[in-house]
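In the form predicted on its own, a lone chain appears below as structure tokens.
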Amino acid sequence: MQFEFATASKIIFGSGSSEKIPELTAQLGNKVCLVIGGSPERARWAIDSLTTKGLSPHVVTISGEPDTDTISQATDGVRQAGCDVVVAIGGGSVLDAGKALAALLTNQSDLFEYLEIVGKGLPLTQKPAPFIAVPTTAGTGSEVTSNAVLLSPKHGMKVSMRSADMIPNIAVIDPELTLSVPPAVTATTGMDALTQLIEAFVSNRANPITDSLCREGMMRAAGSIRPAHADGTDLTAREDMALASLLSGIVLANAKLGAVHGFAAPLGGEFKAPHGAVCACLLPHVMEMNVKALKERDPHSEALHAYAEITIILTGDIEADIEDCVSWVKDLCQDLQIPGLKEMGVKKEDFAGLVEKTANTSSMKGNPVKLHKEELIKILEMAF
């Protein structure tokens, strides 16, 4: 048994914990980078905090999902700024770009020389800017990844910049700032970080501290994401969530993904969808065809055993078969008005191109069983 683990240098989790920011961020550095979303007075509290500290903040906002024009130009301007440490809050969306910003930041060559697929991929030569992450959903667990996710409008895909190294040095976890997220993105986020837990847990990359991980994550979720769904004030359903988000995280920067994963870097890239509304869409679908496949060329296999698993800890009954399991995933996507993908605008045309792209994706290759290409496309044709 050989396996390699990293995560966060420090985690904090817990109500009111986001007060901590300005102290943590004053020990990394002199002159702060802020990424927040789109709407800076929802992060007034927290320009407010730094600027109070000594730390009057060089903020960025990010809109939607990060590209790379928008972070090769947010670059210049933080570098221009003499920006030494990073925070970011915000969703997955800004804390990837965050994570993109702190990198390059130390690391002096075009976005694309370190950008897989698209680019050359090359490592990173020096370890980027400290960098503090504070997630506002519950999803990604990118507070605790080891990649930016950025889109590349010029291919129509979204690609990773990654290395151990881009690990946040602190991750602070506050339920608190999930309390206002709307029901529909409640239910995208949620599925992600659901799926990341279920993917990692049947994962070829699977080991005994990831499994250990995925259970208690998939234990939450399976329990709240209903609860925080129906009741955004539900606290307990919240600090559930975000912690299977921060699992999920974890896992997934140590165990690989697999088939969902594949198909959401194209799709995300060509159709307007949230990637935890894509993700959802594929789950059950993807879960029946490893399954099949498993069972016709691999029956022993330890993942089918991982699916029994998963089985017993998301319906909650013994006797449950995987068919059982995966029609639980299936009136879970429904209760949260997860849209189908022609809902989401791609069409059978679209199948075969998708197909191609996600052959060569990273999350692939954790998967616990190579699809051929025709299950792959009848993956796509049952989430239609």
Ligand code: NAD
The other form holds:
Amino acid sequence: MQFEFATASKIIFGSGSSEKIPELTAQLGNKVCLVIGGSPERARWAIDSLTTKGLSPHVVTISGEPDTDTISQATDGVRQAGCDVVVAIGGGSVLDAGKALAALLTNQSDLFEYLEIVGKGLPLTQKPAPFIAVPTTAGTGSEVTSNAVLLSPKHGMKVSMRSADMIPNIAVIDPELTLSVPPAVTATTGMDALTQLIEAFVSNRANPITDSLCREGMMRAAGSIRPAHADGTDLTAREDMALASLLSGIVLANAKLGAVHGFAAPLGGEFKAPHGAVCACLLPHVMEMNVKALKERDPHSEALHAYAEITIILTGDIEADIEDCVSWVKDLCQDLQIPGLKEMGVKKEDFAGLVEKTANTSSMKGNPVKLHKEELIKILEMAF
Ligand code: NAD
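Instead of the form predicted on its own shown above, give the structure for the form predicted together with the named molecule, please.
Every component of the complex follows; first up is the chain already shown.
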């Protein structure tokens, strides 16, 4: 058994923990770049509290999932402002933007020099500027991951800038910040976390540390995703989902993912659907296909045992089999009103191109079994 494990140097979890941000920021730098989402009023408290601490921030606003143009433009501003610490407060989109900006503050080349797949994928030569990540959605776990996902419009792909040094220095997870997340976003982001936990648990890079975190995260998400969706003010459910999301980020950074996220790279690049919705609508079908392929080609695989364990954790029934588990996930998607690929604008003619692009993604390498082209097409048909 051989593995490595890395995560943020400090994780601060708990309702009210965001009050510590000004003090933590002051310990790391003098000129702060504050990255926030498209509704600045939601981050007013952060601007005010940093200003009161004497850290008047250079504010970068990110609307929607970040693309390479937005990041390149923001990089110029952040470098000119002389920022030496970055704080990002928002959903995964904002955290990824902040993560990329922290890296580009100290690594002076063009963004495409560092981007995987569509760029040169060169390693960073300098450590990124100190970075504090504060999630306001419960889904991506980006507060503890080593990559920033960016859309490259000219390639129609979502790709990553990635380095072990890009794991945020401090992750502050305050579940109270997620109380205002509307039901549709609670559903899609929550399903992203659950998908990450499931894919990391069956991944061919899983290790005993990631496995134990996956079990805890899947249990929390399975029990709390419906309550958090039904009543956004349910703080206990929000805490569980914030913890599940955090754990999903730790495991994805250490164990890789699988075919759902392999597909999410081109689908997210070509169609305007939230990342979590793309993951959710593919999840039950990838589970079904993986189990079928494993039974046929690798019947003694540890991943089949992992799927059996997932079944018990999700359904809460020790007698349940994988078909019951797939049905459980399908029912959950239905209850959370997750749309199918067709409703996201995908057409059957797109399938072949999507499958081709999926093959090169880094997530695909973590899938527990190599799926054939026909099997990948079948997954898209089932999720249509
Ligand atoms: P998001 O950040 O795009 O946010 C979704 C919506 O929720 C936005 O409209 C946002 O303004 C709103 N929102 C955020 N916080 C809110 C709050 N507290 N109250 C009300 N509204 C709120 O969605 P996301 O799912 O968190 O992030 C998606 C992005 O993260 C995608 O680009 C995806 O590819 C990426 N991602 C990155 C990683 C990683 O490890 N870096 C992992 C998974 C996903």
